[in-house]
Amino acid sequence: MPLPLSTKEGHAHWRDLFYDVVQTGLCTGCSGCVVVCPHQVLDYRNLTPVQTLDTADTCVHGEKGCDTCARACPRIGYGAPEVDRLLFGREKQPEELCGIHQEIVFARSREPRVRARTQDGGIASTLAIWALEAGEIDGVLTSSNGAEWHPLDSGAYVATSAEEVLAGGMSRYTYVPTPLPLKQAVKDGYSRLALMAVPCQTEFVRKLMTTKVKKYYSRVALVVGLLCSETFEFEPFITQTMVERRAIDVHNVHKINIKGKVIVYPKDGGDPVAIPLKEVRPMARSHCHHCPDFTAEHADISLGGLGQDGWTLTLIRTEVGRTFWEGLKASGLIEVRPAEEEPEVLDLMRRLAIKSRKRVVEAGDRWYSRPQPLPSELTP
């Protein structure tokens, strides 16, 4: 069994990722450690880092390596309060279960043909194509479903053009560790890339940003942050449920969205297919039920399409986001209305988040490794 970390002069290192992390199940397989390795010793094969020449626990660099692979780890002395006082000037309040945020909408693309090949209002594409457009950034760290790949699968990849962005703008549900082409992108010369990411991997670009590790996270302009309650394994979601059980044609699918149950959305105008949440639930991913970040709370935008067909509700919360929102909205290519239009679904938003908290609660983890307040309703 390897050593608490407190006896190692407060320093992990990747003994202490493998065994506390990786064989526990609280890996998020968010690429962080592979992306910052100086040495190149970690590599990624089936969304969890590995050695490179498979020695297990022991860092290939030296029986103790160095820190830098645990610096970017989440799980790992990761202080939920450290990130909010640096994004925000300030600890989030235990009622504040949504993250803090500056303004919550609704908004959709006034593109006919941005709204056709995304999720929802097609926000997170508009932003990234606008900011591409104008300048403001140079890359987007986002995933895609392009012809490599199942078509029902994406892998992670860095867009620089409309196009790119688009043909990963419907969601999956499965897995794509969009960081992992940052550490080629650093490489590369990108200097201002977005990062659109499920909540675990807008921690590991904060994590960096609390440990000092500038090379990486000082080339991520903006963090979007994707809503998200869980991703689920690819063979049992896709090539059990949809197509052994219920012979969906993954090339006649148009999209897939999750509506209190998973929908199937055909290409050829047909009737989509229902699949309850009940069935897909335990497909979950194992690092999903340690958890405890719906709505992506250190993004500097959080985007998810909750109950609003054709809408994403959207939520600003850094000064950086804001700064992006006005842009994005002075361009015209956005229509937006105010989210509390809709109180049920800030309602839902509140629920989801509660939920997601308090099964961390109930499997007795705390928030990643530093303690976080909780309101009484989730106090043991």
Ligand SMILES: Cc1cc2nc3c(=O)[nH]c(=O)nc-3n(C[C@H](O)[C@H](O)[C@H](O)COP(=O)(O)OP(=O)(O)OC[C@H]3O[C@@H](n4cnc5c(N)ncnc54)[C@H](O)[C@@H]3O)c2cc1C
Given for the second form:
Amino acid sequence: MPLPLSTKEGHAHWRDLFYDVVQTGLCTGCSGCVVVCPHQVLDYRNLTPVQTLDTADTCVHGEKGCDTCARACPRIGYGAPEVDRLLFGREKQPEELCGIHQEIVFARSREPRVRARTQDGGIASTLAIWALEAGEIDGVLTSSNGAEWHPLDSGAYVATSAEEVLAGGMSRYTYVPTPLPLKQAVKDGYSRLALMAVPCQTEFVRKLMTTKVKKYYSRVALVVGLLCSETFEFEPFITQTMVERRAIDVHNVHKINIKGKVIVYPKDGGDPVAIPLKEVRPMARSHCHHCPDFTAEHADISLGGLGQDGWTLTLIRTEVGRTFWEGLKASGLIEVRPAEEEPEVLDLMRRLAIKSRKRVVEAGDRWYSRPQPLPSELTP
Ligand SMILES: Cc1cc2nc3c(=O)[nH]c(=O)nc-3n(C[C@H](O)[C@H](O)[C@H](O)COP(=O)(O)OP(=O)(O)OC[C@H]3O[C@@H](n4cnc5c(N)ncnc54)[C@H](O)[C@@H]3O)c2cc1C
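Switching from the form predicted alone: structure of the form predicted together with the named molecule?
Zooming out: every chain and molecule, the one shown earlier first.
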């Protein structure tokens, strides 16, 4: 059963988030509850929401009836079928393991200088840059490396120019709360933002749509989802695995990629360092073990690498996604080829989607907040 939005004690609020989501390790750190809290009760520290004004586990406003944080939390009462109906006009079928989509293609930026600063084909960045320059959006909720204390630590921000978007190119496999700047962005008057998001962060926006917290979801014009199996704890993923065990110079890291193993590419053109996935898997964040959504099923457009060298696997899902995609294609900035050219990639995506779905079933998360139809091969 999903965790309900209403409990026996009444509406769900911070108390329920604290005990059922944060304390249980289910909290993804998406920052959604902090963004929407209307009373400045919640703050975000060490990738976790914390109550700052009162005790750790209660909220005086919640006791009086405020449930805004629970309305934003994708781990309480996330109605996946309802979101499907809202976005696609129907619920997905059990065999649609990668979610509902209109089209799947491989795509890449035509510009080698963009590809050099991006993860796969540079589609996330090129889409954002085109949309900004065409006036389709007024900002991009994104992330980049370069915190002063450590070059591989990351932060979230609003990008408003091509250079700021490209500063955030490439993937960070540690968690970055890209929705967090939405709070200030709304105060600053942004009205058509694009959100770069791993699947749990796409769910934050969709949850707001079903619980009708319009103040925030109405400002997000485009949700770009990144395929994701897991994110890792900075300590030990970066500090132990790379720095202590392999003496990798963090100032010399050009890119980190995961394709069957973790590969760290140096800036100086030296040999990449490969790290076995089995070494880092135990360093995955706890909530990732409970996530069934590999392909960001509720994004407008989902993007992944999946063994492709220099191309982004692109799933166009919603009508909003279609409109942005057609605009980007018409700009001439990208080249596109059919995904059917490489059926093994589509098969791999399907198998990874099953793997994510299975870990929820195997963990016994029958109460998990995102009930989903399972094909017969997965039914326990
Ligand atoms: C944590 C993580 C895990 C992933 N796992 C897989 C996987 O298992 N299989 C697969 O096929 N693809 C995976 N991807 C997606 C893949 O790495 C690329 O992001 C995707 O192919 C788009 O490439 P691109 O060149 O078009 O993006 P780019 O143009 O390089 O843009 C990437 C965008 O992603 C944003 N971003 C980077 N890191 C994060 C983060 N941690 N959280 C939120 N936004 C971020 C950047 O700010 C930027 O806007 C993962 C991505 C992330 C962030």
